[in-house]
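Here's a solo chain for you in structure tokens, the form predicted on its own.
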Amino acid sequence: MNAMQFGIFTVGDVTPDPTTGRTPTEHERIKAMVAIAQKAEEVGLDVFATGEHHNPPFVPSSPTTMLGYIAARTERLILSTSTTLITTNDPVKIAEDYAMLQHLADGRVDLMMGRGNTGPVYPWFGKDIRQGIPLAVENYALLHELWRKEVVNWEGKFRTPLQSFTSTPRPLDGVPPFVWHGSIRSPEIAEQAAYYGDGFFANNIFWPKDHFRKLINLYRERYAHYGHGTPDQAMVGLGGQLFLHKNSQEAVRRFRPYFDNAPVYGHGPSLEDFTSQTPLTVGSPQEAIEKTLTFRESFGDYQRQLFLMDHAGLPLKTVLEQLDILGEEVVPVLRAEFAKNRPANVPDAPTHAARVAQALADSDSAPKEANAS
């Protein structure tokens, strides 16, 4: 078992290649994402996560469809999201869809809850963006209950009540998928993750680390406050961004046109400013290793590191070459270095097998009266 999980996440953008002017078709991009996931497993990564978007220029509108297809073509890869929209999806449908995926993938599933970064998505699904945080809080409270109670009676503000409702299928082995709560700005979401003892994923790819250090520290403190363990036992995941080449200058030369025209931060800060202030590394494998290792100094020991590597119009061939470098030259060193001096009380990254074993251990140690009730 790996103490830390390394993987990649995709936002699924369909962006013109600025060096050729060619835009892939939606079909090409969807198939490319599948190829990238398969490559991730081939090179020894642990996790593939897809975003959820309902607007151009993005294609991953149905994460469980995509992940179910990938599940059939992989054996070890943990399939996750980056994110699942807890605000605009019905929590009943999330409960059903991800439990189904969990069964099909033999437990290789977790998910990241988020509110998304596209304002218009709320009215498209009949929701009010001004209720974003209350929606996230109420919808997740219901989802949490649906996965843990066989029969649910529930009434809230944002959807019709449920009476004697059972979500099917039930979670595999009686253990729901592990949930990360993703946020780049909201202390309320860090608080929510802490309250449930879930993971907190800080997708720290756009802003300087001091902002995320505050969010992660808040999550750790509140995790302990709610009695789930010590602050350093909280489950933390981080985002990152890489473009690799054995020669640093060549990496910068090749990536610059993609960076300059990227749909998210293109035509904004310079590549040099962005790499100095955020986790983006454009350079050699050694530079990627050194920068990623600084994350522990900033945020403490953590459980999951995901990298964005397939956006901004980068051609599939280039992304697959990047994954070869990541899997062969970067991640093995990171695994070894992060394992050094890792305190024994810091938990390993969550897996279905470990969580099933923990659930069995907890039930064995529970008072017999409680089991009988």
Contents of the next structure:
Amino acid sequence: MNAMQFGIFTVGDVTPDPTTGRTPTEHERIKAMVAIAQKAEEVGLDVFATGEHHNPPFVPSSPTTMLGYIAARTERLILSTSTTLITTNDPVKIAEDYAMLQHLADGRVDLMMGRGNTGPVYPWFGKDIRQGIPLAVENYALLHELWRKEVVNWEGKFRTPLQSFTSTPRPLDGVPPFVWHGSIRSPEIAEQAAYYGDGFFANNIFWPKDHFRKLINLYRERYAHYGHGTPDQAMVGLGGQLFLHKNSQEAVRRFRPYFDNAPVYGHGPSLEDFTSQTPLTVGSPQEAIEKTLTFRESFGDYQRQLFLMDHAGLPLKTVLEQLDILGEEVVPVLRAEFAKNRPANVPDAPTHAARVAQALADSDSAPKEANAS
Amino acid sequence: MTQHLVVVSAGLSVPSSTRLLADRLTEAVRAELPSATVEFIELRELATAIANHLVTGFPNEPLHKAIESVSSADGLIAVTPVFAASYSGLFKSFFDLIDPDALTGTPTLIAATGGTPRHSLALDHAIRPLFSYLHALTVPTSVFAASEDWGGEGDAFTAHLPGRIKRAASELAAQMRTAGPRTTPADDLTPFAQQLSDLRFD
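Given the form predicted on its own above, produce the structure of the same protein in the form predicted together with the partner chain.
Entire complex below, previous chain first.
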């Protein structure tokens, strides 16, 4: 078991390679995502997370199909999402899809809830964007109940009532997948994560750290407020973004055309400005290690670190080389360094096995509520 | 009770008549509020950072500081050149980055410069509505300085420029005295139980 989990998250964008002008097909990109996930396991990473998007140029619209396929081709890798749209997916379907995936993957599953990156996704699934936060609140409340109560009677604002409903299959070993709530700006989501004692993932890759420090501190304080533990026992995950080469200048030279044309931040600040203000590191493994270690100073000891490694048109071959360097030269050092001076009361990253053990321990002790909800 | 006056100038040349007008307005306000501290923000120096923020979604440190200063000001003087019948694009881009609630109730003096007095109504047709949207407390007198005003003596309908500057500055100073220093509102986090019960769901 690892105190901290390291992994990668992908947006699944189909972007032309700016150095060749070539755009991969959707088929190539989908297969590349699978190859990248398998490589993640091979180089010793812990987590692969895929986005969920329903608009071009993104391909991963069906995360459990993809993750189920990857589950069959991996042994240890935890399969996750970045993010699952809690606003526009029916919570009944999420409950069932991810419980099924949990069985097939022998528990190697967790999820990150999010609200999507584009307003128009709401009407595509018959929802109203003005209700974004209330949908996230109500849908997750139902999902939480569906995974924990065998028979659910339920009535809410946004979908038809449920009467004597049982979602199937039941979660593996009676223990639902761990849930992270992802947010880049909404304190309401930090509050939601704290209320349930769930994890909070701050995808800090585009914004300077002060903003996220506030959001994470809020989550930690509210986690304690709701009685789940001390603030430093709250479960925090962070994003990061790397392009590595043993020679720092060479890393910059190779990555610059991808950076300059990247869909999200291209044609804006210079690569140098961006690396100085955000978690992006373009440089040597040592530089990546030093930058990532500063996250602990800013946000406290945390549980999960995901890196974005495969976007902006980087060809598969390059991404696989990057993962070799990440797995061989960066993550082992990060594991060792983050373990130093980590207080004993800071929890390890969540795994299914640990959660099953915890559930057993809880049911053996006094008949107290395991969950505050 | 020290109050903080922030002056935003969107002039493009150095020196600029926009900055000159901003300076004159500032002196006139300080004559009435000698204890006020003053901070100038020259948008020209932040032009690249403003464009980068628009495309990337976050400010660099100097721009972050400027946004914070404007958002926490006790009084604001905002001066833009008139381009194509309105505020300059740089001026608008900067105020596009200000949180829509950040200027609520902030005493604000608006002013503009232009080559000809024919542009003067841009203040009331374009610039005042922008600050109305931001809920700023704009004072009734806005000051437009055309090239000819710098040497003019006014006419039958309008006071000369120093007179208008003095009147506008007095109005701003009076509002700042009345408003007093800003209080930062507490974080308005809705507790989760409240979010659930708002949905009648608990």
